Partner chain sequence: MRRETKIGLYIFLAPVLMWLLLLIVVPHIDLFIMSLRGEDDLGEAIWTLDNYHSFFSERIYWLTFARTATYALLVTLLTFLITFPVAFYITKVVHRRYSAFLTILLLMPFWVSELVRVYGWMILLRESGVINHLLLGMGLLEQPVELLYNDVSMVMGLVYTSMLFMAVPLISSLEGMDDNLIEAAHDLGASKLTIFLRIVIPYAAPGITSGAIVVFMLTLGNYLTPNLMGGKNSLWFTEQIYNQFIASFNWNQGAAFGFLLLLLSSLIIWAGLRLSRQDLGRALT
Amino acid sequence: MIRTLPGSRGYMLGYRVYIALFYLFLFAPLAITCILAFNDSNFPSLPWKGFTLEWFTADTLERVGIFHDQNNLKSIWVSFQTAFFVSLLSLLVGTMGAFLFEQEQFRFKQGLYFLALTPLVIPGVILGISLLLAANSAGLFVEERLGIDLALLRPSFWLVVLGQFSFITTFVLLVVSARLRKFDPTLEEAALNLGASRLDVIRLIVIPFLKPALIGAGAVAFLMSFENFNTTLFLVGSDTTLPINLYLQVRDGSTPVINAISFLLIVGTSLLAVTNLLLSGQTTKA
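Taking the form predicted in complex with its partner chain, show me the structure of that chain by itself.
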């Protein structure tokens, strides 16, 4: 039943069949999505009508491939910008949080740490509506008292960034903290003894040590933001992100252009995932 204790043949065969079926279940929807992106048919379904690249490249009245689909291209660009700002902000604050909880001592540290973990266990929809409500209340307050209409506090690009940042930071915090815990404090002491300032130590010794974790966390933060749906749904304004835009299209019927976009997403994220794995050498961080 384990490597050193082989089971009966029937048992092992059954087990292997189960594993094979599991991986089939895992990859079937993705494989079929990719295959149908190249089917020369107006619907993303079988029968197979021949290979075509039109769902990527066409620009005719009947078919508009993804490379000419302004609506989807725009939402991809919005998602890129969102993910860029979210990963930048969450890396910054998440890393500061890791230093705070790993290296500083202060009152209520346990309580604050607990609070910092909660965003990961609050359902994304709830985060979205609370932030929408709070931004709205703040917006009303600012308008009444100061007479200024702040666009930031209405559903908008920056509200989406804030909403995603609010829980992705916790993720960065956990990844960076795990790495920081392995840091040998004698390195820091040595540097301090030799006359380095605290800032020098962080800049020249701790940050290079944290680099793999920072790259890994940054990549995952980027992906989490790029793909976020639940929180974004309530905060999104006129700049729709790709997942929201795709959702609206899938809900109202679908064309193989969605398969083409999915294909690009699958290829893109797989490349990012593999690069990340090779760079960080970690396999079990999701």
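Structure of the form predicted alone (previous: the form predicted in complex with its partner chain):
For this one, just the chain is written down, with no partner chains and no other molecules.
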């Protein structure tokens, strides 16, 4: 139905109810998780037994808050490091790929562009298993033929970085390419006619134009890496990321410290999203 046309009272009521239920479905679980982070109970679920901050600050034999939980703090730090390197590599390679695919003379562009998109449609479980088998096979080959044991080809921190990088780069490529298609090539031609080098054009004209896309793609790449589970599960070594660590705790039974971690992640992600929105808006206006 065309929204600009007047509707019946029943239609408008149903429309509002649908919107309310839709957002309730999205945010009710998050709200409940945040509330239970302050529940004075030894179990991460209802009933409500009073307000407490102990799941954040406690350091006793009975309760250990997130700020004193070395296991979870270490996994958060590992996830942060992983997300940092993945977003950095993805921005670098994805941006260069966007420049490459925007070249008119690039041969086999359509076929290679299609291949670049395949990591996005492959399930994360399949991608993780494939990367693990490929790395193990390559590691065995190198060890048998050259007698060298490459830690990179075993489940480890850097294998997780490479695994996440393999599909997050595609997302960066799409975002930067979409922005690059709006670039006016006459600006580049004018700069070249005025004596600027190719590097100067990219550094002083193209990169500032791509800044909103780079900020947005970098932020989303960081978040995608930080919360990734499917691919990471098969590639992680002794240093587990936060999603893997939380999965192990939930599987074996845990305390409401999980809710406290979730609360901090929700707040942190929301702040990052708002910051990214503000920075992108300011860059666009500039």
